[in-house]
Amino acid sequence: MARDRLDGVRDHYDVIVIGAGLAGMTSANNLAKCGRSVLLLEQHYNFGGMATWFRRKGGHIFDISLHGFPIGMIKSCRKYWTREIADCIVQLKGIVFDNPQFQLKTPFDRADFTRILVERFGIAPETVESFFDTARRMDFYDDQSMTTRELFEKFFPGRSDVVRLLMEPITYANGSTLDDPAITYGIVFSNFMSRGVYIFQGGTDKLIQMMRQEMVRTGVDLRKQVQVERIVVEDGRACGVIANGRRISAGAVLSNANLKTTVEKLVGPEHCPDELLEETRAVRLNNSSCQVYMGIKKGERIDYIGDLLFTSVSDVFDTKAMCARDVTSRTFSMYYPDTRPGSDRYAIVSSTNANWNDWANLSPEDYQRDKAHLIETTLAALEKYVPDIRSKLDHVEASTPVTFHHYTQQMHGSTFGTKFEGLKVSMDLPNHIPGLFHAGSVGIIMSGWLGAINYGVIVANELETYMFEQARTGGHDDTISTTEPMRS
């Protein structure tokens, strides 16, 4: 028989989380601190969302998303969840570029970017420093109307070699474009844009083992492979899921599914109000990703040659050619032994943006024909770099939209959430449905990881805010505050 995925889970919890990414994760624990009964349910057998990782035969493990976020991260991981996680977080200080415009080291942090870009690209010192500062400057309540085309025609006119400098690296963090609104770069650009990039040192699994077990301790109920298959709303407002044909009741559901899952699957039209509705659906979604996983063999070594190497041979930076079937750019990340203490192993993971059309409507074979043909592509890509790979290699593989979709249920297999005008609907969504909220990953917030926590810790301050007025009131004030986004 089946195991029992909800056994001895009660008839009633303050919150049910759904999804378990690392905002579900954050919104829980901190949920459970203040003393609510929380029931976190998660779909996959892993907990961590995109924040996850997977193991192959050989010794190989595989994280899918681990390089990279800002320093932010530490403090997050430091106040939310616990000091020896963020004292796992360790800088990686050689960044690569490489294409036909230019070819440069950094470790990418303000300093070094200042330097490059007025030393090597002749930009005059005080443009560069008014940059730096009107992107730092940037929020959601600044002008929306304002591209990020416009804002590098403001201070780099003609210059295509410093928007793609500038602008390539977030790109593949979040597949954000040079038509979308200039604060959704700004706020993510100058977070990563402080003191470089950081990794976590021991691997996506040793994180979310942390992470698992301080919700543990805080008293959080987890449980995986559940699957939820609908919010209840009764008179309007959030009151339970359906999950494995089961119905458990709460104070407040928080959703950590994609945005128009949660809305137009989760709740159902019938339960949406028209003005939700036709929100959700204007709601755009964003890209997904390839991803082409090799696995090196247990005593061979690579070289270093940087942490993160962003490459390409397109002539010029072009989003829409990044996310091309053909692919012309790459981001390689390497994986050293001190990625994992105590290992002597070495993994290679190449990412590239991509398209679900491209890949959703295939036929069995000419999907695997074309998967093959990325892992081929990839490796002649990466022999520039490691020109004896394939004899280092036993073990490769390659995942898709399709694969992220399979895995994640994430509408499209978007890798990176909505598109900015999801984060309105996503703050709003508890004022058209009381006691339902949502915290996955939107708009403003897709500076990856870090982003994913701290909009965690507002939504669920959101929700706590909300059970102390339904205590209060005695479930009869339909009204919430809305705070202020935090800068992820």
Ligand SMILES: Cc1cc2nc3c(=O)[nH]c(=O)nc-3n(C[C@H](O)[C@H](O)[C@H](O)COP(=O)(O)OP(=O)(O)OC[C@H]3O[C@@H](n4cnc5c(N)ncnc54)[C@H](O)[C@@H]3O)c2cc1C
The other form holds:
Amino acid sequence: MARDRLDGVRDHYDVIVIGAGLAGMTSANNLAKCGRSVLLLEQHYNFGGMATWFRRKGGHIFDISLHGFPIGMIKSCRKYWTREIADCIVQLKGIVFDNPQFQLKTPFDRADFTRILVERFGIAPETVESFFDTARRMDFYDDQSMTTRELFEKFFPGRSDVVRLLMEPITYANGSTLDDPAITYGIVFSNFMSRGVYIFQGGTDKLIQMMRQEMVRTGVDLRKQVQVERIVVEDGRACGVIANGRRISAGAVLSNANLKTTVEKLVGPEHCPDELLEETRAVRLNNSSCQVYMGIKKGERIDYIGDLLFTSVSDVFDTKAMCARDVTSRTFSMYYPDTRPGSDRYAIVSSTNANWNDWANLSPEDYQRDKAHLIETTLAALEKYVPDIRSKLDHVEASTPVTFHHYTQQMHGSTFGTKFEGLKVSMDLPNHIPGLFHAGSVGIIMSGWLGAINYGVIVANELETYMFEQARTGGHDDTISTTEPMRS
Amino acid sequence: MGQQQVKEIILKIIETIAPDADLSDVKSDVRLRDQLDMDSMDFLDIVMELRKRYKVEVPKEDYMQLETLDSCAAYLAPKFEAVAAS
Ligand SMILES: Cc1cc2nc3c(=O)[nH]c(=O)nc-3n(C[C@H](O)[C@H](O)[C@H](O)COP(=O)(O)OP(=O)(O)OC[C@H]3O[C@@H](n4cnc5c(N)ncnc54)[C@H](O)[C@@H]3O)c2cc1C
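The form predicted alone done, now the form predicted in complex with the ligand:
In what comes next, the whole complex appears, and the chain from above leads the way.
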């Protein structure tokens, strides 16, 4: 008989968290530290969600989403996790751009971008200064009608090369386009492109292991391979879940599943106020990704050519082309042995943005054919940077939007959850269904590793406020104040 | 509880949130954000610590009351008293 993954689980908890992605784990840990009894349920056999890794024969280990995050991660990990976790975060010094418009290498900080824009692109220093300051000052409360395209047009009219330099990494980092609100660009840009790109030394496996240990210490009841089938809503209030067929009750439920899945599937239309359902249906998803994982043979080495390579053969920057199946832009993440100190192994992961619809409806034969094509074209593109790559590797495989969906149940394999408008729906959820909270990738600011962690904290605070009020009023007060998201 | 005590409590909380910050010379009437490189997550941390340690709840619409040490003291002192009295 299959092992009962819910063995020893109690009938009631203060909070049940659905999903052990970075947002879910951070919320769970935070609430446990506040003295709440917390049950964390994850359907996969690993914790981490998109922050994950896998091993292959021959001693290979591949990271899925460890390509780079902003410096703010150090502070957030120290505050919401542990000093040991924060201490493993290191800067990537060699960020390379290579496309028909320019080739350059940069530590990716304000000083160097300023130098590049002035010396190489001939932009007036005052303009650069004023652009950086404008981006820095942008706040969630600012006017949202200006698009990123208009922002660039204002500062760098007609300069598609400048737009490419300043936008391409952000598009990779969060799938945003020139039509997204300028403020979301400004906030992410200030976080990301002003003080460098960082990663977790030791690999995703080590990070998740450390987080798991911390959650054991803080007393979270952790369960994996448990599928939450339903969120139980009674008298309009969320009061538990049904998982692996068993009902478990809770004072509040926090879902880290995709926002649309949470509302449309886990709660279900029959328990949803119409307004919430309509708003949720209108929320758009972000695009997904394809990746190619290349494992280098034991004993082989690769010269240092930079850490993160933004490459493109497209004449100009174009977010639509970046998602197309006929790939023109790739990011290569180079994993040298110091990614995992003590190891002597190298790996390369190529990432491209991709559309769910290009991959989801293929016949098995076509799917395999397209995957093989993806691998072949990726190797061909990589040969420009690592000429003898084919003879150096002894493992290569690809993942597609279908793969991401399969493992994380993230709707349409979306890399960064929903678009911007999802944030409002996510934040408003407890006003429609008291006791139900959502923390997970919604829009540009609240996704990525740092965004997910910070949003996990923001929502844990909302939930604590709710529990606090419940205790004070004996559960009779069902008005909860709405939240304005914070600038992270 | 006196306003001076509230200021000390806030500084103690900030010390745990930003262990590297120099708190020896924080001005009471200048925005904390401007003196200490604090972002909105840090202010949220203050709110969470106030709840956790002192059972003092700061509703969202009042977050801007935490701008300076002076405004913290004026706003929070009655709240600390209310908790103590209950
Ligand atoms: C290819 C790729 C590259 C990326 N690169 C970067 C990068 O370089 N830097 C960066 O900062 N970010 C990157 N990201 C994005 C980042 O990984 C995500 O934004 C972040 O990890 C999302 O965390 P989350 O908590 O919102 O959700 P998720 O990670 O999606 O977690 C949700 C969890 O809930 C579980 N779950 C869902 N439904 C149920 C259910 N019904 N029952 C039980 N469990 C359930 C899932 O299994 C999953 O574990 C990348 C993502 C991808 C896919």
